[in-house]
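As a starting point, one isolated chain is supplied in C-alpha cells, in the form predicted on its own.
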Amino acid sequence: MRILTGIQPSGALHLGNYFGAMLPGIQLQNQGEAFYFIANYHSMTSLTDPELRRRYTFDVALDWLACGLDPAKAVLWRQSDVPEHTELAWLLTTITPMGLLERCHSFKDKVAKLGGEVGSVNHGLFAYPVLMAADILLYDSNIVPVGKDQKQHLEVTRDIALKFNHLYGETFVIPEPRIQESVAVVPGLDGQKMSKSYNNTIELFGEEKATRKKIMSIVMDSRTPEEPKPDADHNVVVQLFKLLNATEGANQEALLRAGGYGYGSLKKAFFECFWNYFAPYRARRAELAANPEAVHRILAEGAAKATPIARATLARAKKACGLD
C-alpha cells in the first residue's frame, strides 16, 4: 500500500493541518510506503513573496519531522524538486473538462470572496485540482489521507484518472481517500473550518504568550459561569479539546452542562492541554531548527527517492498517449 499526502507552505501550520493530514500520515507511515511532499508549487496560487515561500517550506519540513515523520519510514521532499509533477499536470489538463473544475467548492468559494468576479481568480486557483491529481497519480498512490474539505478534489483526481485510462489504456492507479470522521472538519476559532484564509487558526508552534492570548480571546455567548450550558457539545473549545484529549474534553463538556463552570476556566484548561500536548514536539523542532543542514539533506534524499518513481509513471503516461 502506498500512502501520499502533501501540505502547502502558505503560512504557519495549525491544528487543522495536524489533525487533517499530518497525524493520519504519521500514523500510516508504519502501514505502507509513505510519500509526503511539501506542495510549494501550490503555494504560488496565493503567495507571491519568494523569501516567505522559502521560509514556510522549511518550516513545514520542521513541523512534519518534529511531529513524528520518520525519514527512515517515509519519503519527504519539496514538490518543486521533482518537475514531473508539472509535466504530468499538463497531460491531465488536456482531458479535464472545464465544468469539472468549475464545480469545485474551493473555486466557487474563492469567486464568492472576490465578489463573484470569475476574472479575478488566477488560473492556478482554478486549475490546482489538476496539479493535485498529478501529485497523487504520479506515485501510484493507493491511499490519500485528507480532510473532509479535500474529498471533492480526490473525486476529481479519480475522474481524471478514469478518463485518461479510458482514452489511453490502463495507466494510473485509482486512489482512495482516507478521512478520519472524528476530525473530518477541524473547527476554527470562529466555528468555521480552521483555515489560514479565514484567519481563525491555532498555530502548532506559535509563541506561548500569543497563543494563550488567542485562545483566551475566543468569543463565547453571554451566559454566566453559574448557568448550565446544555449545548456544550457545540462549543468550539470543547470540540478542539476532544481532539487533543477525548477524556478531558468530555469532562469539560460535563462541567459546562452542569453549570457553575465558566468559559474562562474552559479556555485556560484548553490552553494548558494544547501547550502540554505539543511540548515534546516543540523541543524536537528546536533541535531540528538548530541543524538546518540535516533538514535540507532529508529533503534532498527524499527527492532522490521520489524522482525515479515519478519518472517511471510519467514515461508510462507519455507512452500511453503517444508522446514517447
Given for the second form:
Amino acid sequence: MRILTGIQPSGALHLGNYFGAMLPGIQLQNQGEAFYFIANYHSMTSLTDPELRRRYTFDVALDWLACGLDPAKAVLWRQSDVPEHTELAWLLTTITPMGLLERCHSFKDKVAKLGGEVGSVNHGLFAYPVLMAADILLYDSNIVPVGKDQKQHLEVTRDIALKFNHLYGETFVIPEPRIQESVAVVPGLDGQKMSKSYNNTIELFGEEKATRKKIMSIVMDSRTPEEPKPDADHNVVVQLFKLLNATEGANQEALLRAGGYGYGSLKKAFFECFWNYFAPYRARRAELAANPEAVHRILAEGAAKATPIARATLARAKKACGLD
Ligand code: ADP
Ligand code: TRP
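Switch from the form predicted on its own to the form predicted together with tryptophan (TRP) and print that structure.
Let's see the whole complex now, leading with the same chain.
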C-alpha cells in the first residue's frame, strides 16, 4: 500500500495541518510505503516572495520531522526536486474539462475573497487541482490522508485518472482519500476552518509568549464565570482541547456546563495542554534546526528515492499517449 500527502510551504503549520494531514501521515508510515512531499510548486499560486518560500519550505521539513516523520520509514522531499510533477500535470491538463475545475469550492472561495473577479486570479490557482492529480498519480498512490477541504480535489484526481485510463489505456492507480471524521475540519480561532490564509491559526511552533497571548485573547461570549454554559460543546477551545486530550477536554466541557467556571480558566488550561503536548516535538525541532545540513540531506535522499518512481510512471503515461 502506498500512502502519499503534500503540504504547501505557504505559512507556519498549525493545528489544522497537524490533525488533518500530519498525524494521520505519521500513523500511516508504519502501515505501508509513505511518500510525503513539500508542495512548493503549489505555493507559487499564492506566495511570490522567494526568501519566504525558502524559509517555509525548510520549516515544513522541520515540522514534519519534529512531529515524528521517520526518514527511515517515510520518503520526504521537495516537489520541485522532482520536476516530473509538472510534466505529468501537462499530460493531465489536456484531458481535464474546464467545468470540473470551475466547480472546485476552494477556487470559488478564493475568487470570492478576491472580490469575485475571475479575471484577476492567476491561472495556476485555477489549474492547481491538475498539478495535485499529477502529484498523486505519479506515485501510484493508494491512500491520501488529507483534511476535508481536499476531498473535492481527490474526486477531481480520480475523475482525471479514470478519463486518462479510458482514453489511453490502463495507466494510473485510482487513489482513495483518507479523511478522519473527528478531525476532518479543525476549527480556527474565529470558528471558521483553521487555515493559513484566514489568520485564525494556532501555530504548532510559535513563540511561547505570543502563543499564550493569542489563546488568551480568543473572543468568547459575555457570560460570567458563574453562569452554566449548556452549549459548551460548541466552544472552539473545548473542541480543540478534545483533539489534544479527549479526557481533559471532556472534563473542561463539564466544568463549563456546570457553571462557576469561566473562559479565562478554560483558555489557561488549554494553553498548558497545548504547550505540553508539543513540548517533546519542540525540543526535537530545536535539535534539527541546529543542524540544517542533516535536514537538507534528508530532503535530497527523499528526492533520490522519489525520482525513479516518478520517472517510471511518467514514461508509462507518455508511452500510452504516443509521446515515446
Ligand atoms: P491551509 O489551509 O492552512 O493553507 P494547506 O492547504 O496547506 O493548509 O493544507 C495542508 C493539509 O492540511 C491538507 O491535507 C489539508 O486538508 C489539511 N488541513 C488544513 N487545514 C485544516 C483544518 N482546519 N482541518 C483539517 N485539516 C486541515
Ligand atoms: N492541495 C493540498 C493543500 O493545499 C496540498 C497538496 C498538493 C496535496 N498536492 C497534494 C495533498 C497531493 C495531498 C496530495 O492542502
